[in-house]
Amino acid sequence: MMQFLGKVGAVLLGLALVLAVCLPVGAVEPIKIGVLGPMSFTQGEGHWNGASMAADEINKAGGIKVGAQARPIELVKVDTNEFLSVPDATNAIEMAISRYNVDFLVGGFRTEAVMVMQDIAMDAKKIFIGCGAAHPELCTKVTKDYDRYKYWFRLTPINSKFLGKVDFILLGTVGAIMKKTLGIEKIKVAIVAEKAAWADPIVGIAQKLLPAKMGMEVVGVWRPSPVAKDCTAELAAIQRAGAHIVFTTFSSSVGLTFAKQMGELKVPAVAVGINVESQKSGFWEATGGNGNYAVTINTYARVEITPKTIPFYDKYVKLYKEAPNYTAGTYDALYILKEAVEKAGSVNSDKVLPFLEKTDYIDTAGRVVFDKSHDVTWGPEYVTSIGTQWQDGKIQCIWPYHWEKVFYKGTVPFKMPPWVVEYYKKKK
């Protein structure tokens, strides 16, 4: 019996890796790069979304260009089922690296399996550029013990510290108008965190500065589970603690359950932080309009960060019928390795490296270049993320709002929920 389900097993296994069309007709060997993330869910689709778009952008164009030769590429799709088993993760990646010979890695999401994939990959001296997941110490070991972890670049997102340092801008945004359009003296916040190691170090910063630094108060914390089908206790919970702000810190599908029953429960708060549910198009009728008003970081809206956000995201919207959530950011880290690849004249890691870490790169989400932990710079003039609402059906930017001379194009003033408006008026 042992015998027939490792068979199952390893048939499932590779049934999970796909090898895609992304290259024309002809002899040139491709160069192959797996696109790893867990495909059954939206976070995988975009990084192999992404991905597709700039494989087959490049490969029309010609290809990439090693020394005298253009060679097409070739994507593998990995499916790493990180969010229900990292043991899959590991299994699946050293299938791409080991069977598949994969030349680049991309993607990657959930931070505890991509700590152990990214294990994986410096040992076989893959480079590995992280779209997906947001732990400083993925890219603190570069620092730590740069030999072995030297492969390892992040492009999106911005790391836990500065999307902790975006949330608490947004967060301190909305208090203060609250405080000056609702008359609040106040502002009480409570921190609803989905339980993942990623999100502990924001949950223990806001937990300091918000009292210390910011004078809001914190009523409570919520850890609900990454995948939580109900979360009505803690909304009451929050709704009986009379918090004014939720922050919410969400990577997965409780960011929709959370939003749209909170919508459904008209909570007279207001949802900031990160939900990257509500960061799909989709979002809106997931959750049948509830979750309008809803704030997030993110990275992509239809605004004018660079000049190739726009063009970008409307070709994705064309071609998937969706617009791009962050795990999309596989488009530009196929185009950064295109431009190091062809600066080497090789795609051997040790070659490329030197270059990759030299990258000046203006992308769809901002200037990227890699600081001494190959993590993408943060700020002014580099990248900053954005934070978007939902308004009514559309998915708006409304920050950066002349914010250290930041505006991008396309960029429209925060919206109260009419209902917080109306519960507070009748308060006073």
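Positions refer to the first chain, counted from 1. Fair warning: this is a prediction, and the values are worked out from it, not measured in the lab. Superpose the two forms; the largest set of C-alphas matching within 1.5 Å is the rigid core. What changes on going to the form predicted together with its partner chain:
- Remark: with the core as the superposition reference, the CA shift of residue 251 between the two forms reaches 2 Å or more.
- The two forms, fitted on the rigid core, differ between the two forms by 2 Å or more at the CA of residue 230.
- With the core held fixed between the two forms, residue 153 has its Cα displaced by under 2 Å.
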Given for the second form:
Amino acid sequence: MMQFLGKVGAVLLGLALVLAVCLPVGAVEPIKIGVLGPMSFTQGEGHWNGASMAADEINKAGGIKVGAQARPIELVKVDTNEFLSVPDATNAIEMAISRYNVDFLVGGFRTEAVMVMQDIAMDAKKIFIGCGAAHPELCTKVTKDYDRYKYWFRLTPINSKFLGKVDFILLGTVGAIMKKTLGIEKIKVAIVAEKAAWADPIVGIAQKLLPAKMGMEVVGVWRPSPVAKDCTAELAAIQRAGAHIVFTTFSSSVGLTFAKQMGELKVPAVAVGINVESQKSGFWEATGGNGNYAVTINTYARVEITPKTIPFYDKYVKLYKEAPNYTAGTYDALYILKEAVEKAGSVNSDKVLPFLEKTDYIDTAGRVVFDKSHDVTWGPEYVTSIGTQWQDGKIQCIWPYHWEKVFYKGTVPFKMPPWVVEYYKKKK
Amino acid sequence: MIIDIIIDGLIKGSVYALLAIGFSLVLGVARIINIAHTALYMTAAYFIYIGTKLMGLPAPVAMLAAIMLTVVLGLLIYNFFIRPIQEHEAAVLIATIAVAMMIQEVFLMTFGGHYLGVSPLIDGYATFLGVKVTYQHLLALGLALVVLLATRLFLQKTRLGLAIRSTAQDREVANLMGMNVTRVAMGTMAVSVGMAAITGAIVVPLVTVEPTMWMHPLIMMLAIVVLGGLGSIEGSFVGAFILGFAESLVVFLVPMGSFLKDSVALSIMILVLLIRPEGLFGVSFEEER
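Please move on to the form predicted together with its partner chain, as the form predicted alone is already shown.
After this comes the whole thing, all chains and molecules, with the earlier chain placed first.
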């Protein structure tokens, strides 16, 4: 009998030891971060992938130190479905806050949806780092009504005012190269912008600025639908107008259609501007390689913007088999949050806020310093954004190219489409 | 510019005609307003993407397989979702909207909202009087015209074609004359879905494959059948070219308003409904009610 009891005792002791090793005493509560995005679409995938990468790295390194305790990150995937239905975004953020009790929020894509989500997050006093919408109003709200909107910060992309600035710098750069190499006296520009509210100011400014300040001639303005499936008629008209440059403003699928058909028809002009579709890896395959030489503003390329850019880019490509798009800036958002939380020693929004406002952090896209409106500072030495061009199947960084003393290692010169060179040589 | 408009209008018109005629056939014969028609066109496009890009099949094989699979899917939809409620036109309309949404959701869940593309069968372009047209567009135009001609011959020269035409003209009388109207309807459904799938195959190298690609052609197709006259095959043919040319005219004459292409089509449809509700080649169903 004693022998039997001894055996039972030994088994129980063994079990207790195993449990003691496996179960931590007083399980540590994770820090919950809601990742908001249209998860069935590339932008949402970018949000989720970037955040997942950062959360894995931070957790493997021990988590976020809050006071004496190291707490892991738990991501909550919140599908805002912004592409198909803006009201869905409202429900999604409500659910993230009330049901999942998230501590912080990152992501968002469409300005219309983010505006609404921003209000809900602010009322709930949740810090929300925007990684997708570009409208300046999202940040001017902070300066207009600080007490309510102070929990909002924008990390990526740069706001549309600066996007516009880079847009015109790219146009001017390509125009100057064309003038010099092809001997064109006056550059003729066709303005092609999808019919969307965000594109209207760019069209208006371009119509005035190009002839008045940049010495270029505007040969026409075309406004196709954002979801147009055929642009051959527009391209025929543009070619007829004799444009040397097509100044594009596209965020939707029309950018893909336009670039594909422009390449197929070998239109003797260079496409420069904003073409969100051409920022994605899938662009090459979707255009069957016809999108070659398209130039767009971008956030990432395999170029040394900071020492963190290439390792991030390579790891992202290895994990997700595609290049990161700008919504993958959630990666940096998590690290910036980590730094502020660790300095504050708390996850309480009001305690984290002052440290977030003092952020001076080198991330994968540049040096992040938030301005008074909690917007990311743009310019040399800060975040500049980049200009990229598709060159034979690769997204290459072509700008800044010794602009304001800024040059990122790995940047290559702009390449003129060979059929454009050929066309103008024959014309001579 | 006139040459631009003619070439562009012809290409657009012939593709729209293929879709609208398929839709009209099944509407005229079985009184089925099949909103899922363009969703099936999208299905064929996705099947071709799967065949060529994911399975590495040669494009013609993938296209043939896609057309056949889409027809089978169309017949399954007809059997399970349409036939049980066929007598209730409004219910059929709602059911086919639901089917179209289901198809969209399936592709959205499977492929996400990514914009996909299929390589053209022929690269390069030709120049006619200074206007560049890709060989793929010319091929699409040629194929569309061949399919339209084949459909016409099928309707004129075959027994099923005769049955379809007679049922389309007067369903009640055809039924009284001993024709199996349900079987004719099923045959028509197969032909109709086949035309949608062929359009998908013709168009897929020209467009972006994505889960909402069925919506724009649906709007255009509805505008065309209203313009041509509900259920009228000739009307759909003429209506398709009118709207195809209208689109081209808008782009060439109002470049700042090229986004208005769809609105112009819808405005023409509303005008027709106000002035001549039976359309250009009106087929009246009134006597059957």
